[in-house]
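The form predicted alone is given below as one chain in structure tokens.
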Amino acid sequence: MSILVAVVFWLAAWGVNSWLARSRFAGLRAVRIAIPALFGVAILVLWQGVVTGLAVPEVILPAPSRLWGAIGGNLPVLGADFVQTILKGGLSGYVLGSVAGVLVAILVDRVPFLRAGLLPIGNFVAALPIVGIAPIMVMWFGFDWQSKAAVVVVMVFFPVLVNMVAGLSASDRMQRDLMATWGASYWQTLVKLRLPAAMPFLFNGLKIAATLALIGAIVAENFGSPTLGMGFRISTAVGQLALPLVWAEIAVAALAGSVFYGLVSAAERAVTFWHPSQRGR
């Protein structure tokens, strides 16, 4: 019975979303938010109905209601893990890596031979597996959040660097010649023309880095961590077969990542409102 109810709800949600997507209200911000929200609720209802109706063991896949109970029953633990992994390790590494990527990109643009020498090394380092970098960072910076932030810096730095270097070359040659005709210095041209033109590229790198930062901070905790943190909690809970707690940590991480990505996207819309990609949003 629960499976039938879930399937009916899924089909109804599908019909409503299809109607909203084709209606004259499709361009409204509220509708654009409602469509994915309804789709997400439909997935949860279908998940609950299938797991309950088929009596799927909790070790295989717990029901969403069980996950909600795990979240509510472990709020202090989840809160401490969130602060340790997301705010201390992930956010600090993200900020440091992004700022370093922008500054080095300006240096690469200013000193042309660095483009030929530094970028290939950057591509090489970016291809290094996190499971190889994390233990080294733990040995260098210790078991606390600093080593996780260092892993995030390595993961974030090169996507931001590559996108920023491309962005600094995005301004039109005629515009640069016009700035030179007006007697603008390199730094005046950089600030008034080239940096604004590079913003869409920079935000592409920042959005990619937003997801990499979260992944890097969580994975790095598997190679050495104090007795808190999302990666630490997931690995220990799996060993104890406490699967609802594992899924609760995953849900918090996914929600934090979505919010973080949304904040970066909102900043992008505010900064690059003039760009064609932002029209109609």
The other form holds:
Amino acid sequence: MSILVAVVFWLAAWGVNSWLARSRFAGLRAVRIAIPALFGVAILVLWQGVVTGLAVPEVILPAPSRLWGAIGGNLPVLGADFVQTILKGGLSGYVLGSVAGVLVAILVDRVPFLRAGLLPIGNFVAALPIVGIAPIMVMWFGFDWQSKAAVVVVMVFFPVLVNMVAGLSASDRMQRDLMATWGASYWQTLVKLRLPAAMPFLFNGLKIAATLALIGAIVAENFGSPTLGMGFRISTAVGQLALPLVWAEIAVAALAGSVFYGLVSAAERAVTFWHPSQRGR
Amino acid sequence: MKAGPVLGVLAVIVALWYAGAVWLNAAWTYDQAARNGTVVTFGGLLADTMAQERPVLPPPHQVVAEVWKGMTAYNVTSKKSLVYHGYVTLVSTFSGFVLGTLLGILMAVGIVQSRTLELGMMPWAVISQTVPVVAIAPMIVVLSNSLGFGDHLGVSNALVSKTIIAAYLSYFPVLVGMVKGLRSPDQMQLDQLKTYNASEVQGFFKLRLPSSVPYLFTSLKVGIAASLVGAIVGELPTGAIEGLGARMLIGSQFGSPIIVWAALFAAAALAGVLILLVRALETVVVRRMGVRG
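Moving on from the form predicted alone, please list the structure of the form predicted in complex with its partner chain.
Everything in the complex follows now, all chains and molecules, and the chain you saw is the first one.
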């Protein structure tokens, strides 16, 4: 019965979405948010219906309603883990790594030898499985959040570096010549022309780095962690078969990741409002 | 690309690495010397920091020696062999890569063909990548164990879970690249097909699909690297004893940094080889399609 209800709801949601997508409101901002939201709600309803309808054991997949209960019942634990993993490990590493990436990119751009030598290496390293340094960082910096931040710094550094170097060469010859005719110094050209021109590229790197940062922070907890943190909690809760708690942690991680990415995107929109890809929204 | 500056920078990195090894490993040397009541000379310091059992930072030659030993000293089927562990990781990388690529292409086709799917699914595809997959990894392991997918397919459950994790990481670049690629034919080309009275399906196979190939290969290079990361990450929470990720875990648990570094280098080499393979495939396919240059 509940499966039937869920399927009917799913089909109805699909119908509404198709109509919305074709209608003349499709360009509206609210509709652009409403369609994926409805899509997501439909999946949740389908999930709930199938789990209760088929009596799927909780070990395999708890229903969304159980999950919601688990989130509400474990708020202090979830909050402490969030602070430990996302804020202390992830965010501090993200900021440090991004700043370092931007500074080194400016240096690389200034020195032709580094540009020819360091950039190919940076490109190569950016494609490597850098998460592998997690055990080394844990050996060096101990079990607490410092080692997680160190992993994140290294993971974030290379995508930011590579994109920022590409961005610094984004302003074209004519624009730079114009700055020269105005007698602008290197720093003036950098601050007034080349850094703003590099911003779309930088944000591209920052968005890639945002997802990497959380992966790094959580993976590093597998190699040693205080009795705190999302990665630690998930692996111990799986061991105790406390699966609603595991799913609650996953939900928090998902939410944190999406919000983090959303914040970077919002900053991008505010900073690069002039770029063609951001116009007309 | 000139090799000179690259080699120069590499030489500087190696030099810094050696200096770092001396600096970081010195504490242990002084500690031992104080315990034995001997005095450390500068030469003795250099010699000792280069050849410690458990260095803080192993110097490059120790890592290279360990990789070499791991590759040649044992039978390739032995559990001590890096070739064996690399092979285990490679298998799940490939299976995840194939699954992820297929998934990415299918979703891209759906998104290009259906406006509802585009508006409804694309935001969720983006969100799926902002969710740290490692958080889900242990659950994927539990699920594939309790549902026993592997038993039905005749492979180990560990391989199934690693495949899913690798596919999860690698489908997204393919999806984004393919959406861009399938949309790359311009209006003039689409109009021309219309004048030929081509159907939607013909237009898809004769125009959209071929024009998406360059985009596909660009994404495949990103995808295979992501797939390798997924395979390694997938080995961590599974308590796996085989694979490069498991090797890192073992090295860190036994406090033996050289093993970790060797596994890291093996993984890096594997990533390089995989990207070169995709690039070679790209050259062949692009040439077969008649593109010169």
